[in-house]
Each structure stands twice: as structure tokens, then as C-alpha cells.
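Only one chain comes next, encoded as C-alpha cells, the form predicted on its own.
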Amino acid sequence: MNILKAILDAFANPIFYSLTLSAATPLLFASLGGLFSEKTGVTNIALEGIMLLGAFSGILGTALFGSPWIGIILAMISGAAAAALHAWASINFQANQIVSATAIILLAQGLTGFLLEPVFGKPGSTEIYDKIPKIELKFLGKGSFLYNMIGSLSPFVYLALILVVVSWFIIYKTKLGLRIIAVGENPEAADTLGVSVYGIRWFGVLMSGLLASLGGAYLSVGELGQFTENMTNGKGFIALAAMILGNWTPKGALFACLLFGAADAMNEQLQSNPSLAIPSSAKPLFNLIPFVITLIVVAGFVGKTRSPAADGVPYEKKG
């Protein structure tokens, strides 16, 4: 009974929203990413890595140059240099998107856990930077419920939703998001059309290399103003598994990343409620929550989405 006790305390304390809005942007940036890829036709399981490089990179540029604004387009920059290695390897040489994204992800994994010492001094993780201040909106009212919930926030929240909204304009309003749908239902019949099916898968493999990249600037420059060493911790996956759960849509990942994003905030609560005293070692398991509610949800939708025809196909250009 205590356990459901603390379940409603959650739902009643604003803090739970706020949680799982600031637990949903990080996926919600790599989901979409995914989203432009996958649409495209590339698989792109790589987000996991993006994520990583990005978290690293906002770090590095603030550490640099003072400023974590700097961070976030060092980020972006190395999120889209990772993107193009994917794009190079599976696009122009057809190589095996799922054996390409995994190398990816490897180099991401190495790579940040190595410079960590010889860039910044320690292992393990950085000193604490600057991050992005978050925007205040007073006019809630300064205490109340309605301000606890949403009147403090980061920017990248923000960015987020109005992604979600431009990422459904691009795709489903504009003839570039008409390309794109054509190029990952049919890229044969998209070809014959005059359509640049290279051009296009391009275009979405970096378009989620930035994007992803920006979720894990999130959790470094937005959230922490730190880097610990593979600090994404499977939040690329659970991405990926909003992207399936969305049914490739903007206004599904949206959905979905919102629904891990309340199993993570609820994970914080019952383990902050004293009313429970969870001993330290049951709060690994309580960790596995998100996880759980992932593989469970996804089970349940097995069969019931329907990918792009042409995902995870390499198309060879005849002629």
C-alpha cells in the first residue's frame, strides 16, 4: 500500500510534470534524429554514440571557449561528423547499416572514455561548467503548481516540442518531406522520378546526427554542466524504441518519449519518497524501471507499426 501511496504523491506533485519533461527531451532529440533517418531508409542505431559525442563535444567547447553556447554547436558539429561516417559507409557503399551504426557507437563509447583523462585531467568525468540557464516564467506565479511544473525550465525543452512541430511540417507539408517519404517507401520508383535518392538519405542521416547530438548536449551543457563518462546510458535506445513505439511519426515519438520520460520521473520520486526508505541496494533494481517499461511496451506493439518499406534496404544507383 505504501508503494501506491507514493505512486499518487507522484502524480499530484508538479514536480513529477517537470521531471518527465526535462526525462523526455534528451529522447525526444535523438527519436526524432532516428525519424529522418529511418524515413530516408537508413537504419540508424547509432543514436546511442551521437548521443555520447554530442554530450562530450558541448562539454569540450564550453571548457574551451567559456561558453556553453559554443558547447552546443561543437556538438552539433561533431553529432553530423559522425552522421556522415554512418551516411558514407551505408549509402555510397551500401554497407551494413546495422554493422556500421554499432562501430559508431564503439568509437563514441572509446573515444570519449580515453580523452577524458588526457583532455580534462581526471577519469571518469569532468569539473562542473556552465550550462544553459533555464527560462523562468514568472508570470506562473512563483510557487504556485502551475510554475513547478512548467515555469522552470532549459531552452532545450522548448527547442524540443517546436522540433516535433517543424519535424512534422518538413515531412508531411513540404516536397523536400515528400522526397523523403518516397525515397523510403520506393527509392527505385523515387529515382526514375528525376529524385536523388543519395541526396536525400544524405540529408536524413545528418539531419539525425545533429539532431541527436543536440539530445546529448542536453545532458551535459543543459542539465548537468558535466560529462561522466558513457553518461547517455542507453538513452539512445530507449530513443529508438520511441521512434518504433511513434510509428515513425513526429507526434508519436512525441508521445512515446513522453511516456518513458514518466517512467524515468516516476523512478526519481518513489526513490526520493521517504514515506519508503528504499535501501541503496534495491535502487539499482528501481533504476531498471524506464527499461522495463521500454521492452514491455515494445513488446506490445510488435506487429502493430509499420517501418518505411525501404528502411535498413541499401539502394546501389543502376547506371
Second form
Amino acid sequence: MNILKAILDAFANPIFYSLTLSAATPLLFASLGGLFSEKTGVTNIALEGIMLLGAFSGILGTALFGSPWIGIILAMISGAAAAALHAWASINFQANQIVSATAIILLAQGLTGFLLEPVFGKPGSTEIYDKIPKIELKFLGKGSFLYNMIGSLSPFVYLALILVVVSWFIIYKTKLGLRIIAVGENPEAADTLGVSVYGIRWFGVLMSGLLASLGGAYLSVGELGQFTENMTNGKGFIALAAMILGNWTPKGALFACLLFGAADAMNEQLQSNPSLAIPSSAKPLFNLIPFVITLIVVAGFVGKTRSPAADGVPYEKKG
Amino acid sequence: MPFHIPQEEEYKDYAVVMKGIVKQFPKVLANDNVDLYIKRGEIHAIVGENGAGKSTLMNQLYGLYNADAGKILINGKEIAIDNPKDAIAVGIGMVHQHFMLVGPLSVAENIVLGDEPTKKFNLFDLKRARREVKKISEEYGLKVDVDAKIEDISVGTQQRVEILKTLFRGADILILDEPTAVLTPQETEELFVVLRNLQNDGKTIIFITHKLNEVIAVSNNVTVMRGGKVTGQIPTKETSTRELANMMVGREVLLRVEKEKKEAGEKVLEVQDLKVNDNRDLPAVKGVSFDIRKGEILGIAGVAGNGQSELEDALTGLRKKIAGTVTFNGVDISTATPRDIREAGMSHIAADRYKYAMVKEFTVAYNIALGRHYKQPFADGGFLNHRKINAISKELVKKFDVRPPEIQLSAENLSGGNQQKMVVAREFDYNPLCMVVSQPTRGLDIGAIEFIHSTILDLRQEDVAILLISMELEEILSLSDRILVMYEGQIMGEVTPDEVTMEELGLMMAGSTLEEARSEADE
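Next up, the form predicted in complex with its partner chain in place of the form predicted on its own?
Full complex below, order starting with the chain above.
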């Protein structure tokens, strides 16, 4: 029972927990983004594409201006621009939201792949640039269990966790949040009370662009310091699944993202465990673990969740 | 004293004056030079068939549509109402036919939405919202639980929430679009009490309906519309339901169907101890037994959600039966599929037309073939026989007066009444032994109701056994030979139409037995 022992080993290893947190972080940004969009009634499966654009623009900004912080700003601008495209098509023109979002994914993949060579001089991936420094909690004692667990994390991780609370607060404690829920459940009702359905939906979709691109930027300027082609690798879709599994609530999204993050971390731990001696030809199979867990969890739980009633339904003003 | 058409200097006494309103939709002229005069403090009914332009007119008053021509004066002042915000600002509130409520939010949240009280940092102040809603609910005697979620409260309470929404915004002019369509008789009575109280508080009420006895019961003046035009303005005291009906339809109508006496024949359908669960897998029909004979109409009365739709689905094979037996024409159909049941001679007019009875994207001809499309004469060995389908459809469309009589038109382009006629035509053409008819006239206007009712009685003459499920008590009382009242999945009792009053039936629908209803009705 080598595999069981390897799993127990992973749980006992502090690195597993820090890997879980850092794997959950990009998912969490995108999940919260998707949440804002869908709460107002616009589905946004373009998270994957927006993340990819964010990752690319993050490195682009770093390369151009020499600072990963400017990279982040550029990432957010590009994310908002892509989201604006989706908002414009699906809100103002009542386009099919799946088609519009799919177009954005394809656009992002094509654009980042194409620009890589003319801008950075080589295909596949960029050089390694400066990345956002990690926050070191030295008082935990370098090398201690706790330090290895949470002592050296990217500020993105903290930001993502703070955003969970902020999102919860906006949606459930503010005027804006009440209107977001109303527009996502029954836009006509909101409209008859003078609430701007289009305005609220634009807000939701733009938030999804800002947040998802932050998730993407974390992958490039937060973690690796470089952009590689198609580096999001399905994370946008897993984030979408986490949002659904979390029943369209920030808290639920947090737990779902941690679950998927843990699956990812477990995969890495098992692959690097020498006692299992996994042949490199079998490694791609292990990479499927997060996706298999997504499938099982979504198939097993999705029936018990409830989406906003007007999610994905375009709203046409009368008269 | 006939209806007084005010002169311009009198407009200041009128809450609403609409002059020369024209509204053109892509295919229809919905309002054709309409004038409407509503005196301050009155209850004014606007009646008309579906498509007469009543709701369109009111949607313009509330700013949901913008008129192509004409002007609106509120309390004598001409005002442009471009959106609901403008309407709210001049004191107009509207309770829509389909409630405009957000299911997962609470009563208080729904009422304050769009005009939320806030505290520091512009945060939503739920406490103050609850307090303010409680205050107006007590002030006007409209009892609600401010913390209950909309999706958990009854339709009657939801309507109270809608009225509170308008009062919260300081409305002086209330528009109610077919407010009684979804209410039980008791709830309707309560609504009328509320409306009279509001009138005593000085509010002006505009009441849209096509139920004429309600007009007589509650309004001061009536405006009648037909085909986008006003066809009558009259003080309620000086008119009758008969006269109003004629103005609405433009010809003499039968308000009450004439039913011939008829002996029921042998048993066709026998239901024993039937149990059915709802979508959440909770018991909805809790052991009911009854039978229907040839040439008999058995009415099932009840407030929506007391197991009638589950019963309908179970009998027609759309829903699994948990226990009990259903015997049809001597054969056990407890586990039969919908097709088996139809083959055995049962046809079905479903309550939910769009979900079960028709495919709205299909042509009229295909909708008529539907369900029999796989066999002669509609199909020949796996291929549709279009010649026959068209010929049969043409004949049925003519016989059942489906308008326009174009069999190649998509069914979604027909009005609700004509869609229903199309469905009835198909089900009639099955030559059934038994027909399950559910909410056959919901949302239809007087002309179409008259037609469907007489068709159902024709079926009875032809010895068909009919199960009629309806929330319209008048329909149940005028068509049925026997009536079962359903409450919380059980049958409260069996009555005949001539031994029970509408009020007693209403009380039974709320859970009383006949004896209890009698003694309560006497008090």
C-alpha cells in the first residue's frame, strides 16, 4: 500500500498545505469574479480566457516597465476590456452568453499565442522576469512546520482571502448587493422599481474581468515570473465549477477552491514522492486528478445547488 | 346619470387623465386614440378581453412603454412619464399581473428594493427597512411577516407585498393588473376590503380585470376596451355584467353555459387510494379514490398547489404513482406510459400549455399531429404523411375556429385563446373515452372561454367521461355534475353544484369539511 502511505505522507508535510493555498488562489480570484457576473444574471464561462489575458498582460507590463506591480495593473485593464466585450455583446445586444464567452476564450488563446513571438522573441514561453515578492513571516521561525505551511506566501494569497470577505460584504450587506441579487433573480422586478438592470449587470461582468485577470496575473507575475503558452490550462473552468459547487456564495467558493487546490497539491506531492517511483509516462494521468475530482464533485453535488433564477437569460427592455 | 366626460378646467379633480393615447407595436395597434378619465379617490375598473390593450395602456401610465402619441395628466398637470422612476415620483404605483418579486429575498427587502434605507457609509440598513415596512403594514392593515422569504409565502400574501411596495413609495394612484386572477374567493374578498380601506384613505385605484362580477362588486366607474379602443365608459351603478360583457366582446355572449340534464353511464375511470409525490419527492396526493362515468363531468376544485397538478400528471402517466390503482375501461393503467394511456382512449388538456400541450415553435399542423404522429393516418411506415396531416389540420382548425386559420403558422404566433383552441381540437379529435381537462380557460377571455366550455359540454353529450381540474370556481360550478374538493392532497368531500354555494366551496378549499363550511357560512 505504497499509495496510501504516500497520501498520508503528503498530509503530514507542511508543503502540502502551502501548495494547496497557492493552487487555490488563482481559482479563488476567478471564482469570485464569476460569482459577481452570475449573481447579476450573466453567465461568464470566459473566465479561462480572461485569466490567460491577465497572465500575459502581467508579464507584458513587467517587461515593459520593469515592475510586476505595473504588470498587475495592465492585467486588470486587459481583463476589464475583455469583460467589457462580453458585457456589451450579452447585455446590450442580448447575444448568446455562451457564444460570446467562447469567442473571448478563443480570442485570448489566439492573441497570447500569436503575440508571444513578436513581443518576447520566442515561441512557447517568455524569459523569467521579476515577480511579486512573497510575504515572509520570519517570526514563525524559518524551517518550522508552521513557517513551511504559511510563512512564505504570495501577497496574492492574502488578497484572495480578503476578497472573499469583501465579496460577501458587498453582496449581502450593501444596497448594491441587494440590487445585484434582485437583478439576477428577477430583472423585470428590479426594472419596475427603477433599478438599472443593465448598469448592475455591467458592474457584475466588469468585476468578473478584474478578478479573473488578477487570478491570471498571479500565475505569471505572482508565481513563475514568466508566461507560458496556454498556462491557465483549464483553471478558469475549474473556477467556474468551484463557483457552482459553492452554490454561488463567496464562502462556498472558498471551500470549493480549497478542495480543488488540495487535489492539485496532492497530485504534485504524489508525483514527487520517490517511494511511488511514478514513471514519467504515467505523470499526465496524475495531472488529471483535479479534473476527475471536479467531475465527481460537480456530478455529485450540483443537484443541490441553486443558480440565480435569471442566470444566463438576457434582459430586453420593453417599449 | 351617464359617465361624465370632464372638461379641461375639471382635470385638476382627476388623478389621471390620458388623452389620445396611441401605441403601435410591430404587428398590432395596441392603443388606438384612447381616452381615460380617473377621478381622484375612486375605484375605476378597466375591463376588456385579452389583447384589448388594457395592460398596454397601464404600462404607459407606469412608464414601462412610451406612447407614440397622446398626453398624460396627473392631477391636472401634464407630465412626461418615460420610465417607472418618473411614475413613482408622481405617486403612481403598479401591481403587475405577474408579480415582480424576488423569490430568495425577504418581504422587507423586496419592499424597499430600489429605495433602500441606508446607514453610515451608504450601507443597506436592514433594521430600518424592517421597521419601516412593519409600520406601513400596520398603518394600512396589510399583515405580512417582514422576514419571510417571498418564495415561502402564499400568493395572496405576495400580492399584499406588492401593494405594500407601492405604498412604501408613497403611491396615491394604485394600478392593479388582474389582481384576482391568482386568488381564492376568500383572498379576493380580503383584497376588496383592502381596496375599500385604501379608497377611504384617499387613494385612487385603477383595477384591470375581465371578471365582470368583480367590477360590479368593487368599482365606482368602468371603462371598457375592445381592440385597442374604448368602447364604453359608464358608472358601475348603471350597468350590469351582461351589458359590460356585450361591450367587451361586441356581441351577445352567454355568461353561463346551458347544461342539459343527462344520466351518467357506466364507470370508465376508477381511482383507488392513489398516492403521488411532488417534484421534491414529498407526498402531494395522499390517497384519493374516485370514479368517473360516461357522459359525466367530475370537477376537482382546490387552491393551486394542493395536489391537483400531481393528480393530473399521475392519471395521464407523466408522473410515477407511489401507491394505489387506476383502472381505465377495465384495464389497470397504474404503471402505463403516457402513450399506452392515450392508446387506451384517454386524452389530456394540460394545465401548462407550453410545457406539455404544445410545442410553440412547431406549426399548427405539426401540433395537431403531435402524439399521433407515428401512426396512420399521420404517418406511413416511419414517414410523415404531410398531405394527410395538412388535410386533417385544416379541417380541425376550421371546426374549432382557430384564428388565423393558417396551419403553417408557428403556434407561438397565435394568441393564448387560439393556442388553447388548437390543443382542444387535437384532443377532441382523439375521440377519447375519457378526457382529463386541467385549467382549460386560464388566462383566456370571455369569447374563448365560452367556446371551450361549450366544447367540453359537447364531449359530455357524446358520452365522454371528463375530469375537470380548475381553480375557477365558477367554471367548476357551471360545468360539473359532481365536485370533489382537494385540500393538501386529500379530498375534503364530494358535493353537487346545486347543493353548494361558492362561499361554502371556497371554505372547503381552505380545508373545512362541508358541514364546517355550512356552519361557518351561516354565521
